[in-house]
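Just the one chain here, the form predicted alone, laid out as structure tokens.
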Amino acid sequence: MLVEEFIPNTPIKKIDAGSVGYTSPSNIALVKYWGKKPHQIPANPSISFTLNHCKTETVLEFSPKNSDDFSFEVYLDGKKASDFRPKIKQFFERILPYASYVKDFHFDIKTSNTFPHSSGIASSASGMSALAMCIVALEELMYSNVDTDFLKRKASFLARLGSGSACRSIEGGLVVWGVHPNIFGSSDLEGMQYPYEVHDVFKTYQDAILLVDKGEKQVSSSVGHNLMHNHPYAQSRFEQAHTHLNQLIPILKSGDMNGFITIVEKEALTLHAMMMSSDPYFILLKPNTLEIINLIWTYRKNTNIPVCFTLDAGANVHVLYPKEYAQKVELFIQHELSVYCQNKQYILDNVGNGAKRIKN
């Protein structure tokens, strides 16, 4: 696969002001990207959920304009927020190459979210996947004869330019991105469904994201990767992660719920063991993650009941199980494990179809 595919070679329409929108999910890493190379090329591939509830919703007005610079705002819940706009300025100057309409336009993006920001939920993920979406959709105004699929697609390679992740979340269901000799058709420049047969117990699992912490992570995750250049385990970590997504492959078909909870959770804990042997080191988790960890463990032991747990990079836990097993980890949930969340607070979440447009 090339990127030039993914630059514009037919005549352009003009267009006047207007504004599309989407929503778009965030997901929840399996296999964990932790590691990249120049350009947002992850060091090893990775498998998500991507998620229902917890999402994005972004729309993107935009009007001509005839300076050469780009311009826009950002509004957060209707609040013009300035701190977005580095960020957005550098996604802009990074999707220039395959989308150098943008500067043909001035952009309110206004943008809100159905949880907390920088939380440890990957907001960055819906977030950018969400503007990406909405990107192609106006390349789509202005070129004739698009394919949908290929701007999907393009809709990953655009989001990953912004935040890695953010290419898992334009698809539903299981997402890889990042190239794996067994997977076909995986890529380091965006994601794809995975492509293999899925056991109907992974099509609607659920999620309850547990909100230890609230607050700004004091590492960003773009730091910690960055930590990986010369961390004296990152091969053997990216190998790991090719084992891992390898072994997933049998145990996606059949429904292996022992052998799903024991990848799954290794990965989470290896990607903290990263963190906390990195130099410097650091640690995200906090002690009610860790409060979290052993009664999940304890329950599924003495319940038998396939409750496993997974993080991201932060403190907050994500409590994976089955559907059929959901009003009684659920009540798990409420009675013993929301007393260690920030006010008690939870998020009942499951797996999605992702990115969707608002209809104006």
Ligand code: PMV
The other form holds:
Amino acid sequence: MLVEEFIPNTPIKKIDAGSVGYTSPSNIALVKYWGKKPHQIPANPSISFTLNHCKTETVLEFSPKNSDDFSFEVYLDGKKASDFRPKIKQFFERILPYASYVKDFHFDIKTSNTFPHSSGIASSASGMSALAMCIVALEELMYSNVDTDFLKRKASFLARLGSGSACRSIEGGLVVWGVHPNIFGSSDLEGMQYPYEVHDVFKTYQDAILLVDKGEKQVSSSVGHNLMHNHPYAQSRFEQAHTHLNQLIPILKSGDMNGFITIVEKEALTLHAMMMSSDPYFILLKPNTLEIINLIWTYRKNTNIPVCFTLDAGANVHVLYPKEYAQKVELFIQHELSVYCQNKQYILDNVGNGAKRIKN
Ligand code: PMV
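Can you return the structure of this protein in the form predicted in complex with the named molecule rather than the form predicted alone?
Below: every chain and molecule of the assembly, starting with the one above.
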């Protein structure tokens, strides 16, 4: 694996204090990543839609320093957020071989999310990808002749070390992470935009996130990933993910809605089936998650509208549908599904363009 290409080897330019800022979105996996090897290497390839509205905005203020330790402070919505320190320290430790300059600065990391607080939406993908973009923007100031494509690749590589799925949030549209023999250029080290033909329907796909349970998850995703070691069904699950990604290639090209729905829903339920059959076993779904799934199935059968669901590692439901049905599906959500959400809350999102620089 070519990790060496991410280690800077040109002379460094001394820079003064300053700041860089990025927004980066969340993403929703269609073929799920669940299970990993050391150094954040996925046990199987995955593919996701990059979202548009659910994002993190991060400004990284930096000032040069001399001590040989990490020095940083984190602020969420303007308030010191010490809870994030361990995760960010671990991120800095992991990226140090590829960004040794992080020890040369004190950082004030000022971050906020566009989605509601504790909505149960994982902010690690958007948060880690925004921070990784800021780090490579800092690198850009110190090294001459680095091209933008390389910096984006490096941001994805670094983001992966913070939170696996974060590497799929740098680019827009459909993003693949993890080696798949039939997806040219796919890598375990970084996410990349899906390289083949995509039907127009998938370029504006809609994702309504129904907030079924906004509480803390009882089992974190890192614990969940680890439970795939020695899981009785792990090998067949990893093979299934390869098969699903393969089957998606012609589906993404032709816009075959039935094919898409079958794979996406099977992936969502398999993810949770893995949790329910691990040792120890656990359930993240709530009764209202199942109510919503059943109502989506009934609505689809009665209307022939190609609406389907997917799930993250939590109880919230992502309702996926083509843009041309947005009005009808959103009325259905408002009238029939929102009662199963906490405080009737849901977020309307759609496929977006990836990380963006915040202009000063
Ligand atoms: O990136 P992590 O370690 O939080 O894992 C995310 C795993 C899922 O969201 C459940 C699936 C995925 O591929 O995003």
